[in-house]
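Encoded as structure tokens, the following chain is the form predicted on its own, with no partner shown.
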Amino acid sequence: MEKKIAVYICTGCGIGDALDIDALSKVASKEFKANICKTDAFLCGKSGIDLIKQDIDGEGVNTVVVAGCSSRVNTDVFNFGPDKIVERVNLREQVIWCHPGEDEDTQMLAEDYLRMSLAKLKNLNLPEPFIGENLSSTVLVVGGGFTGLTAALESARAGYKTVLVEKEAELGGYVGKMYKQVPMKPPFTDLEENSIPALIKAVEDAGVKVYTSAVIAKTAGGPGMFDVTINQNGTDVEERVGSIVLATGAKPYEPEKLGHLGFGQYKNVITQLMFEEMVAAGKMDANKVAFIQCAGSRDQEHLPYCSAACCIESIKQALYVKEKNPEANVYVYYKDIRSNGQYEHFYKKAQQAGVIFIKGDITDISESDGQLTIEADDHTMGTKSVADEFDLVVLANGMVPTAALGETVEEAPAEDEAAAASDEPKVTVAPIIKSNLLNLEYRQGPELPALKYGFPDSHYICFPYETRRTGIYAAGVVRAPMDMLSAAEDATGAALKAIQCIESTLKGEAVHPRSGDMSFPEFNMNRCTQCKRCTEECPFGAINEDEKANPLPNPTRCRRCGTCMGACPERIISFKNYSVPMIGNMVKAIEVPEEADEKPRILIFACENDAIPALDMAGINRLQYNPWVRIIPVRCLGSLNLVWINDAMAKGFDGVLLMGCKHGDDYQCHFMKGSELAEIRLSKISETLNRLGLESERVRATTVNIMDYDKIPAMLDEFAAELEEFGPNPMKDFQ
């Protein structure tokens, strides 16, 4: 569309006192020929919004530039409809709140930010949403245990057609075999009847379509258009669904590996599940029982992690014994009792019932005449303890997610161009385990990427339930070890995320973290060299490829991070509102003073997810930082295209800093690998800088999270000091 641009400069919040507003207006009206340029002392107030709306209605303005506060605030206030472009210039948090007012450098900074935004508009267009064909609003739940049934019920009750697939002949899973269950409601002290029968009836009453004795043979497509082949008793059935909840649960850790605790040696050493079945069948008549916690869990030789539910389940089973015979002797040997949240009340109830808890490590279990003796190092008393005449020893043998059961997919050997590039550093890739749960027809592998213990990836801080495959949400113990109460909340959360995905896809919008973004990557295939970098680096498996290695994008799987755009050496990938030329124009719009002016310039590409909020926080806290910096927000450092750095250095910038999210095991990157990818790409540009006679240290990557805001001034000052030692960029005066 032909843009009619109006620039509105807010003078409130101290902006008018700190900056020369007339000079700013000249940048808009004289340099960039904006059609309209106005100021207002309270732009986010009614009078300011009315001013803008009057120009939209009366003057035909369709592109609004708001120079005032951060784009992270007042997003609803400055929303003028989907047919209007709105660009925000941050004069408050990143200019006057972190730099002195009425200062030459601060004024230059403000004018540069306005130039950057106006230059950005040249290649910025309104997104046109991708709407797939024959979109489905059906939620598929894989797994018919407690979590799967809960997710299916919540989805159906929300009004969405729901399909449930369970591989066993009956619904219920592990919980279905329980005699009773842990408390799920206040006061969290009493055993409750097994909820599975009522849950199954509620699912049936809600109209959920259930397949039992069924597995997922194939999953193709993407959100809104998943074509799922369900094999039920040898017969294939096709279902088109909009999103998927994976709730396949976990399996008990193999007790055969716990011979050191007597399993397999003594028939009276059993597992939690065996005890549960024994009680449910009315065959438990023991009067002295020991429960041994962390049998395999928190053990580097077995399961390094805590299985989270074992302590509560053992407390429950100890109360089974006390319920049948209050005089029975019940011992619980533990490392730490982990009765999370309200379950502390349940723990206290067991103590009051006479259950004896011993903090210690088991050193030996032996048997004589059918009764068991336990020796342990008692950590509380600091002595060795011996207890005998146990009728039963029950091992809390932990859990292994079903997603971890299978062989790891081996990476395909490099060939042709990929082989030639084999010496290049590559981003670490999460393993894919062939667990036969979803059987995805994705170029990146048949199942969800896994963390090191085989749990499907899910960021516990930023996006629980989200996986690296858009539209597929893991819930319950397949996602992480958890107790029943947590699993119920997890199931509900995953169902809501699945519904959110369906609704977003119907409107052509992205899901988290760029919720509502209606752009999607467009490929100029005429220049594609089939290098595969976009398909290999996409963190979400959004791009398949054909037999000739041509990329086959799946727009509904895309999270709009722009990693493919940054990866493409031919720069053939762009978004309507985010592209290589657009950022390039912003770089070129910044005024770089001549060397004699002694005003260095540092360009910062800052990730919008953590770095930009941290920079805003620095401003909110009035932390002063270096006025030489110019900040360009990017969707993710994974979208960084090296040509931007080339442009910056050629223009005379003295240094470039990339500020992204932390990566590694405890990563903060909203797009999984963005910072890591950027650092790998930097290793390539270092060689180019060295050939040009520029120090490679002039370009650096760093990671921050939002709480590092107080470190930002020192971080920037330190980088600026190092650049001063290098001296000015020799390219500066060639402009």
Contents of the next structure:
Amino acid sequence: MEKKIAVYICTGCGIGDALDIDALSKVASKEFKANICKTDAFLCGKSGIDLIKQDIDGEGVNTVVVAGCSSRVNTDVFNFGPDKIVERVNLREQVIWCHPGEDEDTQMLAEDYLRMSLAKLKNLNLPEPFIGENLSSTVLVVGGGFTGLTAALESARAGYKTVLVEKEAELGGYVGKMYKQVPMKPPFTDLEENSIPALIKAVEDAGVKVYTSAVIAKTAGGPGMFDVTINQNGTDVEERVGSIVLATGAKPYEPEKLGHLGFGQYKNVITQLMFEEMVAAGKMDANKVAFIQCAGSRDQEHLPYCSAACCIESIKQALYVKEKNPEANVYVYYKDIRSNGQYEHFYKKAQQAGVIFIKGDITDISESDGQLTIEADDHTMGTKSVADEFDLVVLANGMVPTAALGETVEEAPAEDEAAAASDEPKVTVAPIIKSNLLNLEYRQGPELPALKYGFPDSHYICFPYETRRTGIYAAGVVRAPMDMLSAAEDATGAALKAIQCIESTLKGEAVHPRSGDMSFPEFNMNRCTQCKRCTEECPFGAINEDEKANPLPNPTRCRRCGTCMGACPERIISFKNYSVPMIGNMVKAIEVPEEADEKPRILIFACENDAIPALDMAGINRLQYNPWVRIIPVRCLGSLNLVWINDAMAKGFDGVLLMGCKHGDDYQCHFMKGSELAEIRLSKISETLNRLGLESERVRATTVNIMDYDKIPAMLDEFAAELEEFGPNPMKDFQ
Amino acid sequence: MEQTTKLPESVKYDLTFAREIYSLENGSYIKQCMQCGMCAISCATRDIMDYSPRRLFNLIKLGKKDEVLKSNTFWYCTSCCTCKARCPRGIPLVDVMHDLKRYAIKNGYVDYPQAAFCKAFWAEVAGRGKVFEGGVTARFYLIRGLDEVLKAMEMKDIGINMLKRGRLPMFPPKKIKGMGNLKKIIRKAQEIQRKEEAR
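For comparison with the form predicted on its own, provide the form predicted in complex with its partner chain.
So here's everything in the complex, that chain up top.
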């Protein structure tokens, strides 16, 4: 596409007063020979938009550069259709709102930002969406328990063909075995009939294709084109599906490991599930029952996490006893009653019914004549307590996600032993547990990577349901411990995400977090050295390898973060609208004053997800910061290619700062590992810098949270002060 | 804060006493206490109580009749209602404390002077329709016994000064008009209370 570039400089919001607009226009029209350069006092208003539209219609402008506010605002206003490139220069939030007006340095900053945007256009093209062949709109739900049935029902009712696969011969799962279920509707105090039979009927009526006694033998392909082999009673059936909801649920924690609570020792010590089946069979006639909470949960020797549902289930079971005999004595020994949300009413109901709650740790359980005695430390009173003559003791034995059952896939030992032995920082790899649920044909392992304790979650704050495999959504207790109310919500949410994935894939768009992004990585295979960095580092397993060990991209699995682009030492991976040369041009377009001018320059690569919003917020709050900085937004720090740092250093920048998200156990990176990868790459560049005679401390990484905006001025000043000690970059003179 | 009263080393759960307390007018509310401690930190007289309201409720749950009824907790409740206003479970603690006072008196736990005062005050109001300080004082000491009367004589100077300055009336005031109606009101209230207890 031959670009016809028009630059529009907005003088509203104080930009016109703070900057020399004529000088700015000259940058566009003289330096960069833009076809059109106009100014307007209110560009996002009707007259401003009309001005742009007139040029588009009359002059054939197809590339619009808007110099004004941040690209985070007015996105709908400055949208001129999918065939027009719109580039935004942030003169407001990142220039005049955080730097003094009518100032030489501020003017230089604004001019540099305009240069950067215009230089960026050289290598920027309209993305062409990747549309896969033979795309499917079917949703596959794995697991036919409460969550799976709900998800299947929701997706079928939304009009999508749905396939349900259940391992057992009957649908229903764990909840299906229950006598009654916890309240699901206001006032959240009454036991409800088991909803599974009605749910199964609804699923069948909605036309869901159900495979029972079936497992997934193989899952190949990607979103829109998953080829799933379902093994039903020994015969294989092929299904092509668009997206997958994983709702395989959890298993009760093995009670055999709870010998210290008397399980296996005394026959009247049973588990929640055994009690449930006992009541459902009408065989429960105990009149004094104790429930022991956190039997195995929140215990470093067993399950370190809270299983979330047991408190409510025990309250429900306590009410079974009270329902049968209101005079029965029911005790609940607990650490904390965690009856979240509306279930607080249910807890109160049990108290009113006369269930005794004792906050305490069990110290001993003993038996005589079939009756049990419990000794405990009563924490609310600070004493020891003894209660005897229990007919039954029920252990709330927690739950283990089905995704955690299996062997952890060990990473193949590093080929280079010496490299492995050295102290070089290594990327943490999320464990993949071979749980035999999906059997994925992904280079990086057969199942979903686990976040913690084997739960295949990815980012529970920003993107629940979203796993680290695009198009596969975990829901219910396999994703995180939860009660039934949350599981119902989870099932609905995951079904909706599955549908969203199908629709986006049909249009060739990214699903998330860059929803609607049509670009995808392209590989210049001629120059590939098969180093495998892209296939290894892709956080989403989007790149497999073919027989010749060449990278084999699966564009529908891609989330467009550019981690592969940053990883490639040969720089053969690029997006239509995001590439190594594009950012390189931006770096080169910045004017670095000579040493004698005493105007240092600091280059900042800032993550678009958290650091850029934080920088914008600093501007919105009128926090003044260092004028030597030049900020380049990147999709993710994972896309940082080291050549940019070389470019910057060769150009004469005094320092480079990477602003990314927090990494580690409680990472905040939208692409899981981006900032961590960037720091590891950075650790490897120090050698190069030293060779150039530069201090490696000139380049460093920092983590910025969106709420850290108030710390940004200090952060930049500190870095500038440290750079001052090193003196100016000696490369300035070689320009 | 130092706990003023020693708790038993080990507790066993006996629900007979708890059931009796739960059957008081506001007793069943105790069941819904979740031991959060909001009452304890809200209480103005917590420092001089044996047990905070939270602990007292737990003792009731545990069936510790003697500990509960011999404690000074409810006698030191000033009915300021802060705890009642703040209780997240909506327990009317002040009313529960009143019930406990009555229950303690009924069961002969009257060692605290507050118990005698409670009785004296009530007899005065019920018999006259208003309070006569001299009457309350006289009744109080009659209930408390000779030893207390002798001790009270040490305060006679204050009493005489108060009399001189007209702060303490010498003679009882007249009964209110419509004493009969007041009695009817009280009877009605007691009837309602009994109904509540039977509920």
